[in-house]
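Just the one chain here, laid out as structure tokens, in the form predicted alone.
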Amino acid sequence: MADPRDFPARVLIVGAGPTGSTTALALKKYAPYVQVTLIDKSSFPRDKACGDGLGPGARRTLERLGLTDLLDGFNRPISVGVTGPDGTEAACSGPLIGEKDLSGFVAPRLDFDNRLLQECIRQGVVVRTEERFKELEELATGQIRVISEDLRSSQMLAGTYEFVIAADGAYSAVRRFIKSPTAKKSKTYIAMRSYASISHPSVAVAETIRLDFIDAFLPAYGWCFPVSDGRANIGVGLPVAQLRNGDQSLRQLLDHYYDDLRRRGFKVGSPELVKSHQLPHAAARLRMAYGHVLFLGDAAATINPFSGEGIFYGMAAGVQLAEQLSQVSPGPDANWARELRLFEHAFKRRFRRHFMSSYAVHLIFKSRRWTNKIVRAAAKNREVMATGASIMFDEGTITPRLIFRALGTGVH
């Protein structure tokens, strides 16, 4: 390998959420010849509309990078409760479900994103917050010239990079600038989250992640993820098209979920810090690599079509990219556009069956009858619960065995 000091590979990452920061940290670990600059328009710590759930996939990704200490102090629920439209509840206790460690954390983005960013600074990533991406231009040399704005001084800044990683979320400014197609509304969810105090006389609320599939939200759900100190992240989501065709606003649906929780015996406080956000999901099949520009995370619409989970896929993509680039010899002959295309193909191949399974379950859960049937199957069989959780928050896929279980055929 050529001496990287002679041929530095400079990369700009736009967006310092979990995808951008994890990608920066993975590049430092696996491809240290890459000189990483990370910018974000916000100052940190900053809040972000999210369910705050870090599933087993995200947890394993941090373990792989040796960063599990970043999860210290966050709540780690050990139980899952899933409710169907008919009131059937499937419950499972313990981090092991069907011999799989499906434990995760509830990590408020205000704190989690800041911890990741501070780790980037500690490891030598050049971090510039309150800096907004403005435009980019591909030079005759094959490099990318990027113009950004320092929001504190309104000064325009310019830099030249071998490639750019756009990890700037569902409303990606980079994607808008290059006029790349965005996800259609038919392949986009919208969600609203809040925080509130919550308790129950007979339910260990602090230890239990709740997913409630009630009629108003199908094929999506309401969620209650316990944070700490008797509070939880409580939210709802559903397809954008469904919201537009309905007769209730997203806030009214959130209030409906609060009322439903109270009806089932939960004592719930008033919603606070209410935020909404859109979730373009993987069924949109957006292109990720455009020459020397690569989209990752929500900016690439790699959100689970069923659960709305997006953090894991963005983090996993960053690690996979860094591992691939660890095999590249930096030098004048390095073909960065080719490497980004190869990464896109490899990433999509890795997750193809998983995203197809997630979208299939999304379609199935449009049916009240089938939703009830699957929740009842999960209530009777831990394997169905484990596979369902893996499809929602990891890399699980639909299997014939799961289908037989859900159909109640008695196959073992």
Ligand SMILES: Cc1cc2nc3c(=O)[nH]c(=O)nc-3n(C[C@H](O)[C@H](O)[C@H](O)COP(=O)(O)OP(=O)(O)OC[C@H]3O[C@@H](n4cnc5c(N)ncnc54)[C@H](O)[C@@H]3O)c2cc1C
Given for the second form:
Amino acid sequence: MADPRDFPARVLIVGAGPTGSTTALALKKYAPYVQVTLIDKSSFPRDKACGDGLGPGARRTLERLGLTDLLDGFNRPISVGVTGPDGTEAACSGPLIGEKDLSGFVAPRLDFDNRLLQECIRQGVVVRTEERFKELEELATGQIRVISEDLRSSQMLAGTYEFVIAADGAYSAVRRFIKSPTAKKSKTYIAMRSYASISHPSVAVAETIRLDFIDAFLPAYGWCFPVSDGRANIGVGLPVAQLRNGDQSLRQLLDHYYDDLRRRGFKVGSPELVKSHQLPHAAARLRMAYGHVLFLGDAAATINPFSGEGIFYGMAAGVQLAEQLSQVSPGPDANWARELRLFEHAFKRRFRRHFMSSYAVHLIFKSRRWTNKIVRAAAKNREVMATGASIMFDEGTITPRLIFRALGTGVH
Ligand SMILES: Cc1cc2nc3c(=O)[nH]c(=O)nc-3n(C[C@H](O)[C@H](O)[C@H](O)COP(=O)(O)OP(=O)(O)OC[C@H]3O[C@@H](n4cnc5c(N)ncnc54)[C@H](O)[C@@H]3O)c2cc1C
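Same protein, different condition: the form predicted alone was shown, now please give the form predicted in complex with the named molecule.
Then the entire complex follows, led off by the chain already shown.
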């Protein structure tokens, strides 16, 4: 019988965002034979432009890994408020909408990503921060040789792995290195977040996730996700193709959103820690597996095309991969390239209808008329709200019932 020590399963994960760290933790749990090394060019804790919203899918993924304590102390809003372009307000309270527990958290990334990374270290993952991926080469043996740079000493480091997981985000250096296609502008959002103090005389701001589909943002929205201490993560996004003058016009949109909130009676402080980043979304349908290299998370453009949520899909991919690899014995017959290819098929099969539904809703929300109609339907019917929320933040799909309910209100 083959000695497993003769057939190591060494994997390098590039990028310690939620995708990379969760994948490392899932491999520890489900495929402990894999020897994981996790590198990131940043020094942690590090900030990341994000709305900080962890939806029900992300919460369940952490529950599955037995890591819910990582969410301790983060705000857990219990209500959702949605505004349509004509000013219609749809509101819903309680973590359970219909039969579904759609509750989530608002977890500032500076803290959340660091908690995940510290958990990786605690569980024995080899973690090296301030180390930048530079290049890779597929050896005749099928293994991957990776060169990275220790940013503290400027020293080049080399390592050999059975496979590499590129979880290095929207501007993936690994994807650029292997010259694989990236998402087109028409399949990419850009979004800007800020933090500010916020209150309202009659709205429980700390308890409510706000999504505002006002004219200037369609088919995207402005968000106000309460963090803690009377502050919220407030931001705006829009398709890159709609953007003029880069960050400048994004900043104008953000200021416009602040003005809009003030006009509606919110007392909002000045925007702080303003930061933007791109969001390549799942309608880009990028290839994930290239031989012994697999792209996950934003590096694979698995962001929800309607909501811009990406954390859940990156985390879910890591868990699904680890579960699949739990069935593999690391011996002479292990065929990593085949496993990565099979994973890509399975992941895409799992999310195909969901991503198609969220892309369809994104297209529908280009129309002001239809956006009004759907927000009105959500205001009248909790089921529409629940389905909408699960298309945005979970694995929901458009159902005939949803179409019927949406069509059931008059178009104005
Ligand atoms: C403004 C904004 C708001 C958003 N709001 C939400 C939200 O509320 N909820 C949600 O779910 N999603 C949201 N998203 C999307 C979400 O931020 C991403 O989907 C998520 O960060 C993806 O995680 P990731 O781990 O794949 O990539 P990232 O979080 O980008 O992590 C990639 C990591 O790779 C590292 N890295 C990059 N290059 C290298 C290299 N060469 N060598 C080594 N390391 C490298 C980086 O330092 C980084 O730590 C938002 C995005 C934006 C821009």
